[in-house]
Each structure stands twice: as structure tokens, then as C-alpha cells.
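First, one chain by itself in C-alpha cells, the form predicted on its own.
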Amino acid sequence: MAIYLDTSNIEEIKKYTKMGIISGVTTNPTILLKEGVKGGMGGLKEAMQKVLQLVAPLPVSLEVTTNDPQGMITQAKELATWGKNVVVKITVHGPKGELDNMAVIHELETKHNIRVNVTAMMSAQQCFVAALAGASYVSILSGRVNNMGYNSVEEIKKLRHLLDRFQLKAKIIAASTREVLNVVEWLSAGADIVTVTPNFIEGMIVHPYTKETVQMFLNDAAKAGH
């Protein structure tokens, strides 16, 4: 694990899958809306089954679209039938701080054997509680943490220590990347995975001095050939 691609764009996923540098894919309703996915669960299924098949057996995170507890369980069970590599995303709590989501997470993991990626978390303590509930993945929106004036690196370090100390299975996903620097920074702090949009991978690979050096090599090779 290391890098998950944060997109539902098939062409982008094909491009980076061929490179062998991504370990999974994550999506959310905002990403899907930007990519023009419509038609409710039917439209979502059609779009996402292409992604699931393309990257299998790598995991793909799909998010439920309701905050009703029973509705989340029903949707999660449906999503899980779309592919063996489905991971269901559920927010840590509701929009008004409702706590039902934690019981839903626990039920899905322990009773239905569905892997859950708990998302929308901003602190080590939220992630720790989600891990105690049995989550397979805990997503801390590290970029948003930084935007609030806190250092997400410290939260990731604390979380890494807690998960290791209590031998919890959850993998740390650092999400909401804002800078290319964040990827290595967050992985070094203890994250198992960092989610990135395609443009960040290009930013990790391409360096202006490398371009200059490659051109110099080509120019010198051409001169040596005459």
C-alpha cells in the first residue's frame, strides 16, 4: 500500500494502473458528481463496476449516500455485491453529530464481513474510536486539518502509535491532499496510504531539472552520434 487514486475517471485510472504505482482507488459523491455520474444507484453501479473490474483485486472505496442507519446497512450490502474489492465508505458521524454511524460500522465489519473505510475524520481520536469499532480503514482528511491551522503530521503520528500499541487492524488513509509534499510527508509520519488526484502523481514524477537533464543527455547523445 502507499498511493490510492482519488478519482472515478476511467482513463486516468487506466493510465496509472499501467504504471503499477497505485494500490487502490477512492471515490465519494463529490468526485462522482464532477465526473458526471448520475442515475442514482443504477448509474453508480454501471460506472463503478468498470472501475472495480479494471483495478481488481485492488480495493475501491465507494461511499453510501444516506445517513439513515438501516439505509446505510442496506446500501453497504448492495455495494458489496458489485465486486470482491469493494470497500464501503461511511462517515464517522452524521451531519448533526449523530452517533449511529459507529454502530453501523461495527455491524458491517463484524456481522456482514464488509470492509469499511471510515471517512470525514479530522483527529487521531476520531480515527482511534473508528478503529476500535472494527473499521478496516480510517481516513483522516489531513489537508483539511492543515487548513484549520493544525499540523496533520502530529495527528498521524499519534494515531500510528495508538493503532500499533493496541494492535488494531485499521489502515491509516491520509486524504484531502493539498500539496505534492504531503504524500511523502504523511507516509513518513505513519500513514499506510495517501489518496491523491491524478495531477499530484504527475507532480511527484516530473521535475523541471530532470527535464533539463534528460534534454542535455539527448542533445549530447545526438552530438556523439555524428
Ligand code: G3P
Contents of the next structure:
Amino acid sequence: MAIYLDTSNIEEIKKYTKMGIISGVTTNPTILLKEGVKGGMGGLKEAMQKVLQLVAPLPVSLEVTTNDPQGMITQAKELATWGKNVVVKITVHGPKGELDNMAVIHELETKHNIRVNVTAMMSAQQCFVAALAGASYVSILSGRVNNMGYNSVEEIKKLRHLLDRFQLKAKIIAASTREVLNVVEWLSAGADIVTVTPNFIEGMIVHPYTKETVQMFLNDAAKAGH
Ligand code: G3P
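Now that we've seen the form predicted on its own, could you pull up the form predicted in complex with this ligand?
Every component of the complex follows; first up is the chain already shown.
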């Protein structure tokens, strides 16, 4: 468990699953809209079934599309029937700071045996509270944290310390990746997982000096007639 792919693009998921690099997939309504997944829950189900089957048993996070407390529970139960590897994403609170989400997270984890990935979090303290509520995963949108002028590495370090000290099961997902260097930086700070869009993995692998070195080997092999 280290790198998740933040996409619903089936070709990209196939590509990196084949390499054995990724340990899960995350999505959100914005990603799905960008990739043309429309048609309500029916359209979402059709698109996500392929992803769920392709990566199973690796976890796939799917986000609820309502902020009504009962609606979130009903949707979460429906999403969970789509595959054993479904993890339901719930935002830490509503768009106006509504607190109902925390009870929803607790109920899903403790009464319905549904794994929850709490998302849209910007600080260690938000993630800590979500972990206390019983979340399996806490997502800190670390790129957005940096964009607001706070240091995401420090938030991840503080969170790692708190989860360990209070023996909370939540896994830390660092999300909202902005630079290739974020992956190693956030994992080193204590994140369990960094979720990335596919271009970042290519960025981690390909190096100009490696290209030059490989070309040198090939040229010399050719000169030697091998
Ligand atoms: O899962 C949350 C993540 O995808 C958000 O990323 O780039 O919209 O900040 P971004």
C-alpha cells in the first residue's frame, strides 16, 4: 500500500495495474465529470463496475453525491453492494459546515460495516476527529493545504503521531498531488498512501539522464555487435 490512482480512466488503470505499482483507486464527482461519466447512479454504476472488477480486491473509493444525512447512508449502502472492494467517500462536513457527516461516518463504519474514506480535509485536526469517528481512511488534500499557505508535510507528521499515539486504525491518504516530489515527500512524512493522477507516476519513473544512459548502453551494444 503506497500509491493509489486518482482517476476513473479505465485505460490508465489497466496500464498501471499491469505494472503492479498501484494499490487502489480513488475518484470523486469532479474526476468523474471530467472523464464523461454521466447518467446519475445508473451511469456511475456502469462506469465503476468495470473499474471495481479490474482492480479487485484492491479498494476503490466512490463518493456519495448528496449531503443529506439519510441520503448519504442510503447511497453508501447502495454503493457498497457494487463490490466488496468499494470504499465510500464522505466529506468531513457539509458545504456550510454541517456536522451531520460525522455521525453518518460513525454509523456506516460501526453499524453497516462499510469502509469510509473521509475526504475534503485540510488539516491534521479534521483528520484526527474523522479517525475518532471510526473512518478507515482519512484524506488530507495536501496540495490544497500547500496552496493555502500551510505546510502539508507538517500536517501529515502531526496526524501520523496522533493516529499512532491513540492507536486509531485510519490510514492516511495524502491527495490533491501537485508535484512529482509530493509522493515521496508525503509518504516520508507518514502518509500510508498518496493518491495521484496517472501523469505523476510517469514523472516518477522517467529521468532525462536515465534516457541518455540507456541510449549509451544501446549504442555501445550496437558498436560491439551484440
Ligand atoms: O480526491 C481529492 C483530490 O482528487 C482533489 O484533487 O487536484 O482537485 O485538489 P484536486
